Each structure stands twice: as C-alpha cells, then as structure tokens.
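Let's start with one chain on its own, the form predicted alone, as structure tokens.
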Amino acid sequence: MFDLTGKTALITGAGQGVGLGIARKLIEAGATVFVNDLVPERAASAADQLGPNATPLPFNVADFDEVEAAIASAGQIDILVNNAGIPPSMRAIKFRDLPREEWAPYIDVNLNGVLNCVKAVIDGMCDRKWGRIITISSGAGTEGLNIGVSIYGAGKGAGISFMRHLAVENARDGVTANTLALGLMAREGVEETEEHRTVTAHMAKTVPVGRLGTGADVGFACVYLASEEAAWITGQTISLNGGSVTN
C-alpha cells in the first residue's frame, strides 16, 4: 500500500524545511526524487542528506525558461509537488503599508511558479495517462488573517483555485491535482533563539493537537495523494493543520 516504486517526483523548494520532509517521505515510499531549490547549494546539500535516490535540480520556479530547461533535462516526472512558496523578500506587513514594488514576488512564486511547473510536466503526464500534482498552500489562502500576509495569501489562494480547474480539465487523463493547506509549521533546521523558542511554544499551545506541524506530517499526506490508492481524490483542498478551525 502507498508504494511509489518506479515513480519519479519533483519537489520544488525542497532544499530545507517542509520540502525536505516531503522529499524524505516520498523516497521512503520508493520514489526517486529531484530536489529543487532556488539556491543550488541548498539543493545539493539536501540531496546529499537524502541519499542515492535524490538528485539536485536547482532553478527559479518563477522563471519559465529556467523551469522548462531544468525539467526537460530531468526527463519523465510522474509526481510534481509545488512546495516553493516563500520569496526571499517575505515579511509580515499590512497591505496598506506594503509598497507596490514588493507585490510581485509573492505572486511570482505562489501562482506563476505553480503555473510554470505544471505547464512543464502536464503534457507528459496526460500522454502517459498517469500523474499526480500536489500544491502546498496555506491557511492564509483559505481564510483572512490579521498577521500581515495579505499578498502571500492572495498568491496561495490563486494557486488553490488553479488546482481545482486543473483537476477537472485533466481528470479523464489519469492526472489528479490536489492542494494541502497547511497550518502552523515548525521551523525545522533553523537554529532558534530563546525568544523564538518561547514564541514557538506559545504558538504550539494554540493548535488543538498541542504541537506545530512538521515536514514529515506533510510528507505522509503527499505520499498518500501521490499513490494509486488516491486515484479518486482530485480537485480537493485538504486542511492539514492539527485541528485548527478554518473557514
């Protein structure tokens, strides 16, 4: 059950954090994985950690020419996980205070990045009559939050909407398209100060299950959605948030 042997996956933004956790679980399920990251050194380091079934594939998801060239060099992609979502310039700030010139990166990564990667793999998936596309979104894309992430939420919400249409368009070709909307996540692999640890502990208390999410939590969900057993699940936005209430 949930055997991905013989399948090849591409996970964007997998050089660290949630993406790295997803890559690890897909490999454990039998898949071979291309580890994407904007920073080549991070992609290479992550692939080294993951072992012989991982290959670094650095590119900028927001640049279609880079995406197309990199994915063409990789060959057949059976599973695409659109995980990249945090632009380097991201900061918590209310929309009214965010300069116009800072809008684009949020949309470039969370909408255009998804469009670019899907465009590069969808024809092959449809021709082979099998494919799995999973987009990692956020509760910021499904509800309003007063924490200064409005443009980030707009990009995430746009990605969710696109995936629903993509699912319907390609359902008869054996390609599924689903979204995971994440709740509060642990900052894995990041050395935290005492202040950050205090904030993290406080955040964990607000989650009904009593802890923050991990890359492994997301990875297990991706393994299921990528499997044969999930062939009848498509066009869905699944909240993965430890029981936090969403709209």
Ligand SMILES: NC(=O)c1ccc[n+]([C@@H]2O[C@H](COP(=O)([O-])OP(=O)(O)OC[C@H]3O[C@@H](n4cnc5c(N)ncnc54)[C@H](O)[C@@H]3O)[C@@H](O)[C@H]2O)c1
Given for the second form:
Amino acid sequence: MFDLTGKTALITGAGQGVGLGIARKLIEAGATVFVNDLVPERAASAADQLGPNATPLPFNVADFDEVEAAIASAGQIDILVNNAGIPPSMRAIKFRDLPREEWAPYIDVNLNGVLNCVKAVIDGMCDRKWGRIITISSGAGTEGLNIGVSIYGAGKGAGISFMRHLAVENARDGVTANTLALGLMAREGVEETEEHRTVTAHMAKTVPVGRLGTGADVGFACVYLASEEAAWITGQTISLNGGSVTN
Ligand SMILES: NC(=O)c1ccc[n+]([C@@H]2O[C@H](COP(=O)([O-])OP(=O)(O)OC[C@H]3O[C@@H](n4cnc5c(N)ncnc54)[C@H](O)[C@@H]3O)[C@@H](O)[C@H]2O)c1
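Could I see the form predicted in complex with this ligand next, after the form predicted alone?
After this comes the whole thing, all chains and molecules, with the earlier chain placed first.
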C-alpha cells in the first residue's frame, strides 16, 4: 500500500525543514526525488543526507525561466510538492506597518512559484494520464490571524484557490491536486533564537495533541496523497495541525 516505486518527485524548498521531511518520507515509500531550494548548498547538502535516490535541483520557484529550464533538465516529474513558501525576508508585522516594497516576495513564492512549477509539469502529467500535485499551505491561508502574517496568508490562500481549480480542470486526465494547510511546525535542523524557542514552546501547549508538527507528519500525508490509492481525492484542503481549530 502507498508504494511510490518508479515515481519521480520534485519537492520545492526542500533544503531544510518541512520539505526535507517530505523528501525523506517519499524516498522511504520508494520514490526518487529532486530536492529543490533557492540556496544551492542547501539543496546539495539535503540531497547528500537523503542518499542515492535524491538529486539536488536548485532554482528560484518565483523565476519562470529558471523553473522551466531546471524542470526540463530533470525530465519526467510524476509528483510535484509545492513546499517553498517562506521568503527569506519574512517577518511578522501587521499590514499597516509593512512597507509596500516588502509585499512582493510573499506572493511571488506562494502564488507565482506554484503557478510556475505547475506550468512546467502539468502537460507531461496530463499526457501520461497520471500526476500528483500537492501544495503546502498554512492555517494563515484559511483563517484570519492576528500575528502579523496578512500578505503571507493572502499568498497561501491564493495557492489553495488555484489548486481547487487545477483539480477540476485536470481530473479526467488522472492528475490530482490537493493542499495541506499546516499548523505551527517545529523548526527542525534550523538554529533558533532563545526568544523564538520560548514563543514556540508556549504555542506548542495550545496544540490539542500537545506538540508542534514535524516534517515527518507532513511527509506521511504527502505519501498518501501521492499514492495510487489517493486517486479519488482531489481539490481538497486538508488541515494538518494537531487538532487546532484555528492555527
Ligand atoms: N514553519 C511553520 O511553522 C509553517 C507553518 C505553516 C505552513 N508552513 C509552510 O511549510 C512550508 C515549509 O516551511 P518551512 O518552515 O520548512 O520553511 P523553511 O524556511 O525552514 O525552509 C524552506 C526552504 O525553502 C527555500 N525557499 C524559499 N524561497 C524559495 C524560492 N523562491 N525558491 C526555492 N526555494 C525557496 C528556503 O531557502 C528554505 O531552505 C512553507 O510553504 C511554509 O509556508 C510552515
């Protein structure tokens, strides 16, 4: 069950964090993976950690020409996981205080990045009558939150809407498109400040299951959505958040 042997996956922003966890679980399920990241050294070191079934494929998801060239060089992609979503410039700040010059990266990575990567793989998937597209979104894309993430949330919500349309437009071609809306995740393998650690420890207590999410939690859900057995689930947004009513 949930055997991905023979399938090739591309996971964007997989040089660390959630994406790395997704790549690991897809490989364990039998897939070979391309590890994308904006930072080439991160993609290379993640692929090293993941072993022989992983190949680094660095590019900026927000740059259409880069995406097209890199994916063309990779060849057939059966499973696309749009995971890149946190621009390097991300900071928690209310809309009224965020300067206009800082808006674009949130939309570039979370909407344009998804459009670019889907554009580069969708024809091949439809021609082969098989494809799985999974977008990693957030509770910030499904709820209003008073934590200074309004434009990020707008980008995340746009990704969700696009996936719903993509799902119905391509359902007859064997391509599914679903979204995972994550709650607060543990910062695995990423150095944290003392202040950040205190805030996240406090937030973990508010999660009904009593802990933050991990890349493995998300990876297991991706294995299911990428599988043959998930052929009848498409156009859905699944909240993966330890039972939180709002994230
Ligand atoms: N961390 C959380 O608490 C949380 C909560 C909800 C949703 N999410 C979502 O989960 C996903 C992964 O988050 P994470 O916490 O692992 O992030 P992260 O910042 O730890 O890692 C993401 C990686 O994406 C890469 N990246 C950023 N912009 C890119 C671009 N334009 N092109 C290619 N790669 C790019 C970064 O270099 C980084 O290595 C994101 O979509 C994020 O919005 C995270």
